Every structure is written in C-alpha cells, then in structure tokens.
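In the block that follows, a single chain appears as structure tokens, in the form predicted alone.
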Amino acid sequence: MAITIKSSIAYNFAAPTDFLLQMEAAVIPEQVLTGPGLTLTPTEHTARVAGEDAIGERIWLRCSGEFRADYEITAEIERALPDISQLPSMLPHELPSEAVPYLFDSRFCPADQFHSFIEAEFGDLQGGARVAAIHDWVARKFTYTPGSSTATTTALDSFVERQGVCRDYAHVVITMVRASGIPARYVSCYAPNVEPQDFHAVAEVFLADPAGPPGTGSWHLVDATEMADRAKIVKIGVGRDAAEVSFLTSYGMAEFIDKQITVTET
C-alpha cells in the first residue's frame, strides 16, 4: 500500500526562538519511505532527537522570522492487520517495560477517573474484545465536530460533550483503555480520506500476541473517528497524549501562518 504525502506548514517568530518540530513519518519496519523528504528555512540551529520510543524523531531549532518547513514523501505500508477483538490482553506484571508508561494516567488522559463507568459498560469484557467494544462506543456516541475543543481539552472534558476532533477521539479511546488495565498510547499520523485534510491522530493499544512465544505482545492501531483505515496510516510518533507528540512546540512566542496538507493513495 503506496501513500503519498505533502504537507507545510509556516509560522512567523518575533524573536529567537526555540522550538521543536516533529512532521517527518517515522523510519520504522512497517513503512518504507522514498521521496525528497523535508526542507526547511534557514535557521540558527538544528539538531535531531529521539521521539518517543525510538519511533520517529524531532527537530529542534531555533530562529527569528518567518519559517517554512515544505515535506513529501511515499511511503509503503506492510503492517500486521489481525481482528483485535480477538486478541487477549496480558497481565499488568507481564507487560514489557515499553508498554509499563502507557497504562499510567497522563495530562489528557485522567484514565482514574473511568474505573466506575468503564466496569458498569464493559465489565463482561476482556481484552481486545473490550477494546474493539470501546472504539465502537466512542464511534457511535460522539460526534465529529471541527472547533469544538482546544489545545486545553481533556478527554473528560470530550467525555462529557461527547464531540471532539481526531485528537479529542484519540484521548477518550486511550484513556478508557488505560482505564480497564491495558497500555494506550496516543499516535500522530498521515492518512487519506481525513476530513478536513489535516495531522491526524489515533490511539495504539498493546495486546498479547497468541502466535508468539509466551509473555509476548504489539501494538495495534485503533480509530474511533473511522475516517482513517489502519493499513493507510503512516505514523509519524507516539507519546502518552497529544502533549508529547504535537507537530510543533514552541518555547515562545509563534504566529500561525499557514498549513497545507495533503495524503493520497498511489
């Protein structure tokens, strides 16, 4: 499956600046990138790091003035697509310690505060089946409202409007998840058929894997927003929530210009 991808975004800084940017799809097994890649503008520094788990990486920099970051890039996606309904969860004590972080409770993502309501809606499930049963309920009771959050919303505050954008999904799914004992973890992507074109996100939960040796697991892409198909998504990193894997943060002040975005299939 080939997925080509533009995307640029432009944003003007009063002053130095240092920010960090993380727009690039990840180099990871499942995705094979070709293509030019990024430009950016002139800036006074630029140093890559590490994302979250080693998946993807960020740029900072450090500028004053207008700036552009311009990327393209195919990527092809051989990606595992089992029925996760299927799936059996792992005991807390016999997750790897890569999945350990994400059971915890996060800035967006009050996972404590959904014991009760998790247990009465879905206390006769276990594992995959509770999770593919938890993107169903999301699917069908929230709706898909551009502007109807903000950069402050938390999946409680979703939970009760029961609206949201990709994001606002991502983090009600995650934190339900967390909530039943299972790691969750928050996925900033590229994908077709989103709409209104833009980043997008979805939530990756960490179930066993029966066919593996014992005490083995992975994780498995799970959107309740039902726009992006899994074997289309091209991840660009993860993180707890949203606070971990914006496309841009800055460590000052930084006026929006312009963003463009576009992802077909080829």
Contents of the next structure:
Protein chains: 4
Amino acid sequence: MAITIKSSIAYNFAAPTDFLLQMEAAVIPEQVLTGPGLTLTPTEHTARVAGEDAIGERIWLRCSGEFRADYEITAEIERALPDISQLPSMLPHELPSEAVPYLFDSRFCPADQFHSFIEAEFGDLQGGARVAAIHDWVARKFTYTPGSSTATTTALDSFVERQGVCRDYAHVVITMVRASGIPARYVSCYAPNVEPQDFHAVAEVFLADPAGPPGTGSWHLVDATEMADRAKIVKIGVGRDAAEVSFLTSYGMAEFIDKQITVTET
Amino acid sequence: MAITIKSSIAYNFAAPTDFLLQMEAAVIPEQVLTGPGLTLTPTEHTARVAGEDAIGERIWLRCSGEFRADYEITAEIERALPDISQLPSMLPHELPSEAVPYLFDSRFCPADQFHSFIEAEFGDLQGGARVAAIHDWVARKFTYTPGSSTATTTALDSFVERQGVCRDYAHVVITMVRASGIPARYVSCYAPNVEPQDFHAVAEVFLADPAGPPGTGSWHLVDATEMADRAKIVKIGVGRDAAEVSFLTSYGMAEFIDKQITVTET
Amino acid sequence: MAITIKSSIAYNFAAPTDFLLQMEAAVIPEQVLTGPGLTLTPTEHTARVAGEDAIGERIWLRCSGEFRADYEITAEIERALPDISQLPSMLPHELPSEAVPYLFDSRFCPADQFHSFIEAEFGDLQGGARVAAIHDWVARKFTYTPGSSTATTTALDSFVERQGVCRDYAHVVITMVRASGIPARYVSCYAPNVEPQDFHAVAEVFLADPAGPPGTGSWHLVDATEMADRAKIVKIGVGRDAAEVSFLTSYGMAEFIDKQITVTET
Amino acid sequence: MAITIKSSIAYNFAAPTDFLLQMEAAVIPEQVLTGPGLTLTPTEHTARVAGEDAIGERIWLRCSGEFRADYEITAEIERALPDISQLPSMLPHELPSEAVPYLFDSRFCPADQFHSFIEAEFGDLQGGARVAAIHDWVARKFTYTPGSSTATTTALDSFVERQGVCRDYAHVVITMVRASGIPARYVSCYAPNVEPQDFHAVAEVFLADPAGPPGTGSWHLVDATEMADRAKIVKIGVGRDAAEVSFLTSYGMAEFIDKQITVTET
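Now show me the form predicted together with a further copy of the same chain, since the one above was the form predicted alone.
The next block holds the full complex; its first chain is the one shown before.
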C-alpha cells in the first residue's frame, strides 16, 4: 500500500519571525518514505530538533515576508493492526516510563474530570475492549462539523457539544482513555479519504502485547471520525494533545495565505 | 549547606487501588543525598519508572487499606546560581529538542492567550532580564493565600485573582515565560522556610550559558513566592505543570488522612 | 402541612463592609408565614429591596465585627403540584416577557453548548415530558457528593463530573431545560430531609397551564437531588442561577464563623 | 442631532424555527424615532415582548426558508451627558432593586474573580472616577481586533488577551465595574463611526445623581472602544451581558446569509 502526499502551506510574516514547522511524515520503521520531500522558500536559518518521543522532527525557521513550504512524499506503510478490542491493558506498574506522561491531564484533555463518567459508562470493560467502546461511543454520538470548534475548544466543551473536527474527536478519545488509566497521545498525520482534505489527527493508545513477554506494550491508532483507515495513516508527530503538534507554531504574527493537502492511495 | 527533610503522608484506600508516588528528592548531580530514604507500609507491588526528563522517579504502588509513606533524607546542594537577569535567552533554533516541549501550552498554563499582555508589559526586555521582570511582577502583584485556589485553577484564573499558593505562582510564571518564547517547566520540591510547611513548587526556565559554547543552555529556578532560597531547594521532579508532578496520583478513591513536612537547614 | 425553619449564620467583618443578605422565606401567596422572623445583630443600616421577579427580599446591611442573623419561621405551603410530565410547554411566542430572560445563558449555565446533547438524548420528548426526562436523567446519573464542587463549578463541569451538591444539580437541570427552549430559573429554598441540613437549591421551569386560557403558564419546582418534596419546599428567592441568590454576598472580606439550619415538618 | 439607521439581516432556516429578533431602536424618552421602521418577510407568527428592564422589545418569529429583516429609522437623541468621572456612586443600600441584579456575575462577566485586581489597580478611586479610570485602562491597554474572539470568549479571556471587538470591551468594563460594587449592564446599540460598520455594544453603569435627592441614580453609557460618541448612540436593548441581547437568537439551525448596517449622522 503506497500513500502519496502533496501538501503545501503559505504564510506571510510582516516582521522577522521564528516559527516551528512540523509537516513531514516521520521517519519511523513503520513508514518507508520516498520522494522529493520538503522544499522551503529561503529562510534565515533552519534547525531540526527531534519531535516528541523522537517521532518525526520539528524544524525551527525564521523569516520575514512570504513563506511557502511544499512537501511531496510517498509512504509505504507496514504496521501491525491487531483488533484493539482484544488487547489487554498493561497493569499500571508495568507501564514503561515513556508511556506514563500520557496518563496526565494536558491543555485540551482534562481527564481528571471524566472519572465518574467513564466508570459509569464503561466500568465493566477493561483495556482494549474499553478503548473500542470509547471509540464507538464517540463515533456514534458525535457529528463531524467543520467550523464548529476553535483553537481553545477543550475535550470538555466537545464532550457536551458532540461535534467538532478531527482534533476534537482525538481530544475526547484521549481524555476518556486517560481517565481509564490507559496512556493516550495525540497523533498528527496525513490520511486518504479525509473530507475535506486537510491535515488529520487521531488518538493513539498504549496497550499490552498479548503475545509478547509480560510488560511489553505498544501504541495503537484510534480514529473516532472513522474517516481514516489505520493501515493508511502516515504519522507526522505525536504529543500530549494538539498544543504540542501544530504543523506551524509561530512566535509572532503569522498571516495565513494558503493550505493545500492531497493524499492519495496508489 | 545541608537540608534535612522529613516528610510523611497517609491515605486510606477503600479498595485495591493503583497510584503513583513521587515524593523523594531526585538523584541528580546537584543534590547529594544521604539518609534512610523512603519507608512504605506494605503494598501489593512497587515499580519505579523514571520521572519526566529523567529527573527523579515515580513509584507505582497498589494497595488497599491504610497506606503510609515516611521519607527522611539530608541533601547537600551544589548548584550554579547565576544572576538570572544577566543571562541571555537562547535563539529559538538553538534550543535542544528536550527543551522545546516546554514552550507549549499545558493543562494549567494557556501561554497562547498571554502574548499581547507579555508584549505590552515586558516587550522591551529579553531573556533573563525578562524572566526577572516577570518574577518581580508576580511577586509584587500577588498575595500568597492558602485555600484560595482549587485543583482546577489555571494560570488564567490566578492572573486575574492575583492570589494563590506556590502551585499558582509557578503556573503564572511558567505561562508568562513560555509566552515569551522561553522554555519553562514546573518543579516539585522541598525547601526550608516555606510557610506553612508543605511540599513546595517553583518554576524553572531555560536560558543560555553566556560562558559556554554557542547553543549551550541550562535550567534555572524561579520562585515568585520568594519563600525559597534557590541554593536550598531540593528538587523532587519536573513536568509541564502541576498535572504531571503530583506527589500522589491515584487511579481510584483515595481518602486523605495526614501529611507532615519538615524541612530544616543545618 | 407546616414547615418550621430555624436558621442562623455568623460572619466576622474585619472592616466595615456592605453585604446583601437573602435568607428569609419569601412572602408569596403559596407560603403563609408565621413566627418571629429575622433577628440581626446591630448594623450600620438596613435597606430592603425586592428580590428577582419580586420574589422575596434582599437586605443590604453594613457592619464591622461579628455579625449574626437568626431566623425562625413556620410556613404553611399551598402550592399546585401537577404531574410535570403531563404539562405542555408554551409555544415560544406565547411566553410572557418575564419568562424570556430565563431562556438565556447565565454565569453557571452555558445552555448554548448543550443543544446537540439535548436533541440527541431527549429530542423525541416535548414540554413537561422532556423536563421529567431531564430530571430522571440527572437523578439517575449523578451522585450527591458534598465538597465535590467549588464556587466556580459550572453546569458544564458538573455534566461530566456527574456529582455535586444541590447547587450543581439545579444548574445542570436549568441548563438542559433552557437548551430545550423552556425557561428555567434557580430557586434558593429551605426543605425538610435535606442531608446534610443546609440551605437548599432547586430548579423551576415554566410550562403551560393546560386548563388555563391559551398563553397561560406557570413555574414548577424540579429537584433532581430528590431530597426535597415539592409540597414542602419553602422558597427564599429566585435568579438566573446561584450567582444571583446567594444567602450572603459580601462587598469586602467576610470571615465565615458558623451556619446552622434546621427544617422540620410538623 | 439626528442619527439615521439602515440595517438588514438575512438568514435561512432549513426547517420551521422559532427565533427572537431584537434589532429595533428602543422606544424610550431619550430617543425620538421617526421613519418606516421594521419590514419582515412573511413569518408564521409575530409576538412582541418587552425587552430587559422594559427597554426595547424582543420579537418572537417563526418561519422556514429565507428570512429577511429590513429596518430603517431616524433617531433624535436627547440624553444627559454629565462628566462620569465627577459622579459619585450610590451607597449600596441606596440602590434601587432594579439595579441590584447588575452587580452579580453573568455568563461572560465573572466579576467575582476580579476583586483583588480592582482593589490593587483602582482602590484609591471611587464611583464615577473609578469607572472613568476603568474606561481609560481598557481603552489604553486593548486593541480592537475583528475576528479575535468567539461566541464563548469571556471577560476573563479578554482581560489577558487584551484584544477583542465591542462585545469584549463592554464585557471587560462591565466585569470590572461590578467588581467595584457598581451596577453595570450591557447595551446593544447602533452608532455612527463604528468601524467596520456593524451592530455595536457598550457598557452602562449606574451612578448617583449629585443634583437629585439622596438615593437617586441613573444609567450612563461607557464605550471603551472610543468609537461611539455617547450623544449619538441609539439603544436597542440591555441585559446582563451579550447572552441576553443578541440581535437574533435561534432555537434551531439558522444559516447566516447577510448583514448590512449603515448608521449616518445628519
């Protein structure tokens, strides 16, 4: 399965401005990438740093005037896709240290407030079965509504409004999964069949590997918008929530000019 | 300088409950620890994982009934204490990847909303001079008021209420520093002269080492409550904000029984 | 049915302070009051103003030092108590002007965010049947938990936390009823069988009088905590939500000393 | 001074929908109105109810399909315009009952959180002098930025973001004035020189009449955007905040088509 991505963004910076860019597919074993990659208009400097959990890279850039980034890549995905509902959760004390931070509340995911709800709705389910039930609950109750949320909308807002975009679906799933004592993180990605075509975002949850030695676990994608096929998601980066994996974070005024995303399956 | 810490907490768990404990001083070069350390009532299991940024450890425990942790240690602190107001900030593209996550919004620190305020109040200051001015601003405007905040109080709430406890002071400083494009994290700690005696919390900011090679930086403590002397702070752990470094995080009902902290200088 | 109320509150004011007191049963046709009424320690002045919707009175007081209010009254209640689930709602254009403000969002009741939820959960029910279903939903899903909420907890918080005190139950019911296009207000009151004994709060909804001429409606009590019998509730005052009917609102520092409420049925 | 208003709005309702319209200038002594008034496309019914504090009217309408309202009026304004900074505030116990509700927290105006700030910044000023200082503070610190706020932005958000539109300026002023123990309400209005031309909103504060008998007070307009001349503001309606005086509140899906406002001085 090959996924071909063409994405481009353009901004105008009235003054010299530092900004972080994270729009390239991550170089990780499950994604084999070929193609021209990223082309940028000239900038004052370019510095790459590792993304969260060493997945993908963030690029520091600084420029003024019009900035344009064009990205083109083809990704071959090879990813284990077990039935999540059959996976047990790790016992808390078996969790590796790198998964633990994904249990805590983050900017848009106030998991602490969801304990009673989770216990009442999903208290009889554990591990992957509970994650699957949370996915189904959100998928069934929510309506995908472009424009219905803003940059400050939290999972608490979305929970009652029952609508949002991919960012909001991911935040609600992450919040509920964390409230269950299961690590969950936010994945910024590309995927075919996202309507309207755009950057996409899904949740990723940490569950036990039933076939592995005790204490082995891994991350599994969950998309409650049901627009993306897990086998075809091309990961860009991960973080606690959307606050940590914007495709562009500017430290100064950035005027949006254009964004074009095309993801096709070949 | 030796700091002696005696701390104990007691909780009751009605049912078998997993919880994370993080109340030991971190084993890091700047803190030489001697003494009996941590004593726990019997638990079902004990598993240690590294704390955030490999500073300190979190301990997974599981038990039911009364749980008690007693901790006793003496710490010799050796820590560089430059005048923060004289330190330059790193250029963004020089920041190491591990500092970058501390630029983003977190649960209690919505830095994004503070850009205009920061630019208007501190726009003429850079780097350490700006951090020092933020420290002074918070120290001068705020009143330390036990009981004035709750577990859901954000830096936005505290900013207008102008009161709080150490947690709230740290959150406001962190938020304003991040809004300045300077990494800032939350430090849970012990310190003498904290009134009333309790766990303490301060901010830590990442600034350039003026004497080091280009692109070298380090973390520096900032306590806008002005109760703790930087030379005498014993660090427990760090995180994005209070959501990530509670001394106890329970995955189930935990009934508080007692907490006693004594920190003395000898 | 006679309800006997004995309530007293005591506060200390370090400096001369203005404050509003609203703790007397309202003089309204459905409540016939007898007894000594309110006794206050000396204050600088006393001025009574009508409460919201002319139900009950607010008393402006000003004093410094210890303030104590003792109140004793017996109320005979005579109140129509139709089965709410059988009452039709008014058509919006039939609502009297005094009911219309109770359709809007207020401090603790962000009804606007609840439209999708309400439509999905209760969309097939109208008028009183919907109000009854909302009552049942809250009564079934929520746990009455003293100490679980704070003075800034909104109906959005309570909605997910699924716990709270009478104030929070009332806010959630009001919010959901308003999101249904039915006016709802907050009623501060006394009632027997409230555990622990305290001031109580319930919702009140505006529905059509099926027997009256077209366009006639009236207010009906709804207590999702199910602690108070509608026939025995003694109303103090009404408002958009708790922000408007505190028993004491101080314009300066007020130190709480004591509060005692006893409500008995004789 | 004659102000000529031409305003029109158009919406589409996919299904029969009830909605409230409030876009006519209020018939109150200070505004003498002449002209054709309001013209509506056909609706299922039309019912007028008094606006808040009997200022202006709300119109209940119900229709499906395209709805269009055209309004044209000329207003002669005669309004006392004393220098606000010279007006004393009422003593709290002198406030008439109708002003008291405007002391409390409302949806977008959490005045309770602002006490410390207000005391620290404006504690040495009283009454109208304080209101004038609040006006100046907001006018000086804030930047009028169309598009910077959303329908859920509160005065707390705006306070730190230091930008917004007329709605946000009014909310911040109202919140700070209420935190000073002075009643403040929200006024929806038309005014010349509003850029871009649109419905406008300002605050109104209740202060003592120095020439009147003791206990006499009245409402005075405050526009911290400084776009509108108090002598030329044509009031539509008042309320606790923006939640209560939308020009259109729909109880169902309403698709925005168009809005045109022209206010000229002749």
